[in-house]
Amino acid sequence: MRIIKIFKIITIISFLFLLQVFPQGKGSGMGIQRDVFGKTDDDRIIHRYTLSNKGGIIVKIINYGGIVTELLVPDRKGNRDDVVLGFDSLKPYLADHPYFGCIVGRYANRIAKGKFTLDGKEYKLATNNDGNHLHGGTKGFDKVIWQANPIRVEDGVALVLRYNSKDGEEGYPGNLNVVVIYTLTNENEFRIEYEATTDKPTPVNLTHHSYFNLVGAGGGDVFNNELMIDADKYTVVDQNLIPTGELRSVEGIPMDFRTSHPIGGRIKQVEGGYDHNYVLNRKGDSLSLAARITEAKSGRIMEVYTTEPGIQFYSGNFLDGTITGKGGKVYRKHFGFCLEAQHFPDSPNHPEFPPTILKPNQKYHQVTVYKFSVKK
């Protein structure tokens, strides 16, 4: 019986290994390919997975940080451009960089002073941003190696990423088992599904952190990208970008993107630029439209759908020209924007915000979709 079980395990492993690469079928345009992207400082191999669909979209993902290194999208003439910022090789991703294209966790955004109290106990997290906790800490999910397995799904191809965050990692309680599924559909949707379970109550807030520029990465500032965010309110923050607890109306101020406006149209009226969580207009937790970005020159349109209550709009304020990215292009201030679907920043310290504490008998689940099209 033991030999039979071992044989079954070996068979399953062999089958999964054969599934590591799904080449494009003739004329299908759909597939996954795997290659070596580089090695870490301790000689661990990092793989890159290339997903393609029938619409001509190509997404490249590495299992270090779950980073989207390239996202090639056709314009109105059918010409593909890479619309996310990043690097050509692994080494710069291993160094300090502004979270290009990664999975962010265990808690996206900021937790004030790296502290929160749960069930009467105070927890102290790693502080890595002006005395506050940002994007999971010193070594968040963006800096770990994920277990990766490609799969076929009914409407496209997908990459399943798994990571077990140990009890006490970066100060968080509980062993957290995380699954993130990247799917590229033939409807030109880049879908990200997140799941997590824990053995102790713990805060969880996961998101994706690509810097987009619909003209193309390194193609200039994003001021002419027109943005709509379906939100009547945003979370007011202090000088360290920590929420005060106030949810303020966007009516009559430069924060109002309920109708489309160029990102650069009123940015000089916002101190430091946009880096704010918007309170989405939504009922329930079903997938719904949160934002739309249109770029007139290329005709590209990106719509963001999510099950989350908020979305962080960041206008690349801290890009300063010191980073040289793909193709030798320098990334200057406002050369990319982020739209990070999430729960609100510092929620563990704000009981009035939607809750972010995951308990052992619960499952964390959220879905965010970036859907691409072109305006003729």
Second form
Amino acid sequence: MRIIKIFKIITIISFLFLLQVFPQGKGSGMGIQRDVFGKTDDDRIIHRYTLSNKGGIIVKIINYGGIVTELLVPDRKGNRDDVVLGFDSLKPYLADHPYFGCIVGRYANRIAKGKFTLDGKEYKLATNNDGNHLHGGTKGFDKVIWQANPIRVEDGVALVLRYNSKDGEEGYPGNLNVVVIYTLTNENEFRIEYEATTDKPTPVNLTHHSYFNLVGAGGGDVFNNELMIDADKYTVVDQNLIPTGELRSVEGIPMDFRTSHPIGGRIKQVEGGYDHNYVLNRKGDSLSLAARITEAKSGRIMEVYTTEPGIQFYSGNFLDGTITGKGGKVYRKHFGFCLEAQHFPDSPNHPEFPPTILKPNQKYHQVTVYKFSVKK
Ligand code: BGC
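Right, the form predicted on its own is done; let's see the coordinates for the form predicted in complex with ligand BGC.
All chains and molecules follow, beginning with the one already shown.
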């Protein structure tokens, strides 16, 4: 009897230890906790990591697809709302969904006909979008299990995710070692840092695919979220959303977000809604402000800083009310927007675009920061 009791106590203690990876320091509000989110069909346990900071922000990330499942941000009164779309459980993430909250790779957005030529050799990628390659293929980085390690860093808490993509995966050449570091800082920044190395030349273009709504996820469309994008030009696309190569000025058309405009203000004049890569005005590759979203009712502001030359602004055009997300809320058209910092779509077939080929002696590095504040 006594042995059983002792065994039970040990079990409870180890369980509590597992739950509290880095418990919050007394009164600090900062910490990381881990719990079990679910199991895959082949019985692998998926963990959820909850990162919190002193500013009251909480971000939850799972090691399946590196998906941000929740991002709770205070409004001007200090009330927290979840500002990203997603699901309450693992199962719908394992099924088909429109890339909610995930890491996108090896190549974000489209590669025409899933083909490109490198060093005289033609490569054929998985075609999963009307004959084109989208977001890394049939099983991109959004659908793989990442090895996860929580760490404390100088300015906050972080989750380090690692994945080794094999030579030939989805048709890409080279073994690619990828590290993604999600950091929540006490300056209210959600920072995403990506690194990759390869043993053969390969295209690499990684991004993050959260669907935001600063009103709160599932609380309606994003039309009153006001957006600024620091871009004079965008990459023109054909009817299959493949770049034609033309960089067109936004001057005088509904694509112009150089000054802040409500997302819904001119959306009806844009066929299908916004789904465009903006050519950022930034010079060089230091971390610079790319976009700012403000929402008057809640007072929330989100700024996006990046090292990347482009940003895809996608206004959730393909959401159609068939998905029921967190808390039973139905996600209808335009209920979320994505701001995906990236290199331009289809760059491997456009030598005139900034290059995306990573070579064996190089390191891919990109940083994107989503920084939150409130307007009083
Ligand atoms: C693309 C859309 C695509 C969506 C998938 C976005 O990044 O720009 O064209 O349909 O991802 O959910």
